[in-house]
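Heads up, the chain below is alone and in the form predicted alone; it's given as C-alpha cells.
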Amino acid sequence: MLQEEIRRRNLGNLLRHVHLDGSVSRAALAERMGLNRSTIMALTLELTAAGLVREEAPTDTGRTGRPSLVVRPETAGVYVLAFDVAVDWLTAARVGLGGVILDRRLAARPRAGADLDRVVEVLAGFGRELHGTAPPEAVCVGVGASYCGMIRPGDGMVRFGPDMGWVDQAFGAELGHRLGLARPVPVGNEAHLGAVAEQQRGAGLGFQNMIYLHGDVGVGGGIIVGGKLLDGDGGYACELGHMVVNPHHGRPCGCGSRGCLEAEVGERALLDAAGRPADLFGRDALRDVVTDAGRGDPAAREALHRIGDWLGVGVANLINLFNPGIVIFGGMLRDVYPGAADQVRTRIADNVLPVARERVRLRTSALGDDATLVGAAELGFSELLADPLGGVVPALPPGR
C-alpha cells in the first residue's frame, strides 16, 4: 500500500512538472524529483500510455553524447474547462494540459444587480458548446470557475459579491447541475486564483513570496506565502481592497466601511478624481483617462497621482507585514500603475522599513486579464495532477 502511494504521489510530482513547465528532459527530472532515471523512464512510460504526455528527441542540443528525451504535456487530447466571471464580462475557456488556452468565448455582463441565472445560463451554454468542438479523441478531465468576490471554500458557494449585490449565491452547484457534470464545480476567487497562475506561470515565477493586486471595479489580493496561497481560517484572507487607508476623510466603500484601499484606488476614484460624469464606467473609460494622462491632460494626471498615492500607501502597508520579493498589479490595475507608479514609490520609500525595501520587486501582470481564467483553469486540473491515473476519466457525459 505505501508503495502505491509513492508511485501515485511519484506520477502526480512529474506530471505537474511537465504541466507547468511545459517540456522537461527526464535528466532535469531525476534531478528535481532527487529519484534515478529509471524510475523517471517507468513513471513516464505509464503517464504516455494514459495518454497525459509523449516523449520527443531534443533539438539541437549543442551537447555531445546521447541526449535525454524531453517530456512535454498532450496538450491537445487532455483539457479543463475554465470560467471567468468579472463585474463586466463572462469568459469560458478549453485550457489544455500545460496550462495552454485552445479555444476561448466571451460575452459581456450588465451591471444590472444579482444575475446568477443569467449567468451560470451563459456560462454553461459556453462550456457545451467548448467541449462539443473539442476533437473528438480529447478528454475533459475536470472544470474550474473564478468569481470577483468571497468564495466559501468546498461548495462554490459566493458568500459575498459586492459589486454586482450576490450574498449566498450557489454558484458551483448551479454551474455544474447547468453542464451535467458528475463532479462539483470548484470555484475560487479572482484574485487568489491570479496570484497562483502569477506565481506559477507569469511575473512572479521563481518567488516564494509574493503579493498580487487585482483591479475590476474594486480591488481584490491574494498572497503567497513560502509558496502557497494564504487562504485563511475560513477561505476569506487577503481581502486587501478593504484594508483601511483613510478612516477619516475616505470615501464611503461598498462593504459599509469608509476610507477601505478600493474605495480610494477603485474604479469609481479614478474616474470621479478626473472628472468623468457619474453614468461612465468600464475599463475602457479607465483606459481613457490614463491616456489622457500621458498625453498631458492636468486633471487626468492630477487622478493617476491621487490614485497612486493611496495605492502606495496601501502597497507600503503590506510590504511592512509580509516582506514579499515582488509585488504584482493586475486587473485594471495593470493599466493603472505605470502611470501611477512614482508615487507608489514615493510611498514606499517613505514609509517602508529599509530593510523591506532594499529587495522588493514592483511589476504588472504577465498574464494580463488571463490571470484568473488561467487560475481556474488550476483548479479544473488539480485532480488530475493529485491522481494522474486515477483522475483520467471524461468530465462531461460521453457523446457528442
The other form holds:
2 protein chains.
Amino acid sequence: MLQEEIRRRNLGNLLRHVHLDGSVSRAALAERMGLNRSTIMALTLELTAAGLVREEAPTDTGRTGRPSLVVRPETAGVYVLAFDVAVDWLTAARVGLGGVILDRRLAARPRAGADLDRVVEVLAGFGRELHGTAPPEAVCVGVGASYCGMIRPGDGMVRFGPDMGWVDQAFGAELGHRLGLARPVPVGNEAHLGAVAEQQRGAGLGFQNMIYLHGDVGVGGGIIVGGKLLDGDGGYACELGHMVVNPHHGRPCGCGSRGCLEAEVGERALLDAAGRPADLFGRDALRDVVTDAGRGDPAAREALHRIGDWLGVGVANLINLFNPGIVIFGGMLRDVYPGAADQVRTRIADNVLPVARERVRLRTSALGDDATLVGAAELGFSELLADPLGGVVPALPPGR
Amino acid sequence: MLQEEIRRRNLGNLLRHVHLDGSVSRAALAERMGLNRSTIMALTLELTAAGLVREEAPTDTGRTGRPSLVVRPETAGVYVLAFDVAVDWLTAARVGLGGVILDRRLAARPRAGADLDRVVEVLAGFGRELHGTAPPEAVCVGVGASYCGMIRPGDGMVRFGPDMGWVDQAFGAELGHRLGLARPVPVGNEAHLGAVAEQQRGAGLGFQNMIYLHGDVGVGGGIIVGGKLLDGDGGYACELGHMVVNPHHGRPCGCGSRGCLEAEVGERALLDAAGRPADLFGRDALRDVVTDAGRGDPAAREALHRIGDWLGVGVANLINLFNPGIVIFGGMLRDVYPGAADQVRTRIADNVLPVARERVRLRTSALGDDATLVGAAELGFSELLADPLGGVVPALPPGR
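Please move on to the form predicted in complex with another copy of the chain, as the form predicted alone is already shown.
To see the whole picture, the full complex is given below, headed by that same chain.
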C-alpha cells in the first residue's frame, strides 16, 4: 500500500516534470527526482503504455557517448478544455499535455454585461465543438476555467464579478452541467491563474516570490509566496487592484471606493489621461495610445508617464510588503509598461527600502494574453498529474 | 536510522506541544499527534528523564474515570536568554520553557542613537547577570534577539536600523562574541517576532493568515501566510510601515520617502496631530494623548481619529491583499487602536471588497510589549525543539 502510494507519487512527479518542461532526458529526470535510471525507465514505460508520454532519441547533443532518451508529453493525444471569461472576450481552447494550446474559439463580449446563461451557453458550445473536432484517439482528461472576478474555491462560485455585475453566480456548476459533467468545473480568478502560468512556464520561471499584475479594464493580481499562490483565509487574497494609493484625491473605482490602484492605472484612467473621447474603450484604443506615445505624441507620452507614476506607487508598496524576486506586468499592462517603466523605477527607488529592492526584477509577461488560459488548463490537468494512471478517465465522453 | 529520525521528530513535536500549550494531558497529546498512549508515555518518560518536562496529576476535571496525567514544561529548569533592542529600551530576559518570562533587566535607551559596542555591552552584561542569578540546576539552552530594523537571516546582521542609523552592523555576531558563544546569536525583526509570538500564544492563536502591526516610533509588520511568516526572497518582507498611503501630500518619513503609513500614523504624527510640543516624544507622551482623548479632550480625540483614518487606509489595503482571518494591533498601536477603531472600521467598510472582509477580526495584541521578547525567546528554543535530547547542551556555561 505504501509502495503503491510511492509509485503513484513518482508517476505524478515524473509526468509533472515532462508536462512543465516539454522535453526532459531520462538522465535529467533521474537527477531531479533523486531516483536511479532503472526506476525512471520503469515509470516512463508505464506512462508510455498509458499514452501519456513518449520517448525519443534526442536531437544531436554535440556530446560523445550514448545519449539519454528524451521523454516528451503526448500533447496531441491528451488534452483539457480550458475556458476564459475576460472583460472583452470569451475563449475556449483545447490545451494539450505540456501546456500547448492546440485549438481555440473566441467570441467578443459586449461590455454591457451578460447573464450567466448566455455566457455558459457560448462557452459550452465552444467546448463541445473543440471536443468534437479533436482527433478520434485523443482523450480529454479535464476541464478548467478562468474568470475575471472573485471565485469561491471548491465549487467555482463567482462571488463578485464587477464588470458583469455578477454576485454569487454558480458559474462552475452551470458550466459543468451544460457540458454534461457530473460536477462543477474548477474555476480560478484570471490573475491568480495567470500568475501560476507565468511562474510555471513564463517570465517567473524559477522564482519563489513573485508579483503578477494583470491589467484588463482594471488590475488584478496573483502573488506567489514561497512557491505557492497567496490565497488567504477564503481564497480572495491578491486584490492589489483595490489597494488604495490615492485616498483623498483619487478617481472613483468600480468597487465603490476611490483612488484604488486600478482606478488610477486602469484602461479608463489611461484613455482619460491621453485625452481620448469618453465613449472610446477596449484594448485597441489602449494600444493606440501606446503606439502614439512611441511615435512621440506628447499627450500620449504624458498619459503613460502619469499612469507609470501611480503604477510605481503600487508596485513599490508591493515590493516593501513582499520582498519578491520579480514583478511581472501582464494583460494590458504588458503593452503599457514599457512606456511607463521609467516612472515605475523612479517610484521604486524613492519608496522602497534599499535592502528590499536589491535584487528585484521587473519584466513583462512572457505568455501574454494566453497566461490566463494556460493557467485555467492547469486546473484541468491537476487530477491527471496527481494520479496519472488512475486519472485517465475521459472527462468528456468521445465527441463523435 | 529511519526509526531514530521518527523518534526524534516525535520527541520534538511532543515537547513543542507542551512548550506552546503549557500543560497538556497525555490523552490530548495522543490525539493530536496521532500516536497511541503507550508511545506517548514512552516519549514523555524520555523527556522527563532529560529534565525537560514533568508529569502531574491534573487538577480536578469534574469528570469520572481515571484522569489522564498532565505533561508540563520544566519552566524553571530550562530557559533561554532573550534580548530586545527597541527604540526606547534595551531588554534582556530569562525565558523558561513554555514561554514564561522568569526574570528581566531593562535599560532606557537615548533616542539619539547608540553604537553597536555600547548596545552589545549593555545587553551582554544583562545576559551574564541573568545567567548568573539563575537557579544552580537550571540549564540555558539557547539565545535569541529581537531588533527594531531589517535583519539578514542566518547571521543576525542588521542591514538597516533607521532610528540608530545602523547599516550593515554585525549585531548577532558581536552579541554572540560578547557572551562567549561560538556563533552569532540568531536575531529577528521585532515585528516579525511579535507576529510569531501572537500567533503561537496570543490573539492570533489558531489563525493561519494574520496581519500584525507593531507600533514603536514607526510601524513594523509581521504577516503570517498559511501559518508561516512571510519572508520574501531575502527575509525583508512585511515592511507595511513603508507602504505609501499618501504619495503626494504625505508627511516625510524617516526612510527618505513621503506619505508612508508610519509617517502618517507613527508617534510623531499622533503627537503633532494632538498639538503637542515638537520636543515631546516617547511612549508616555503618547499614552497621555490616549488618556486625554478618553477624558473627552477634543484635540486628542481628533488626533486619534485622524491617525485612525490613515491606519484604516493601510489596514484596508492589507486586507485586500492578504484576505487574513485577523488583524492585530501591537506595540504602541495597542494603546492607540481603541480610540481609532471607528475610523479603521469605516475605511475597511469603504475600501475592502465585501467578499474579502466577510470574516476578518480586528484585535489588540494579547502579549503587549512582551510579544517581541517572547518571539526572540522562540529563536533560542528552536534547536531544543528540533532535537530535544541532542540539543540539551548548555548554550552558556554555568554562571557560577
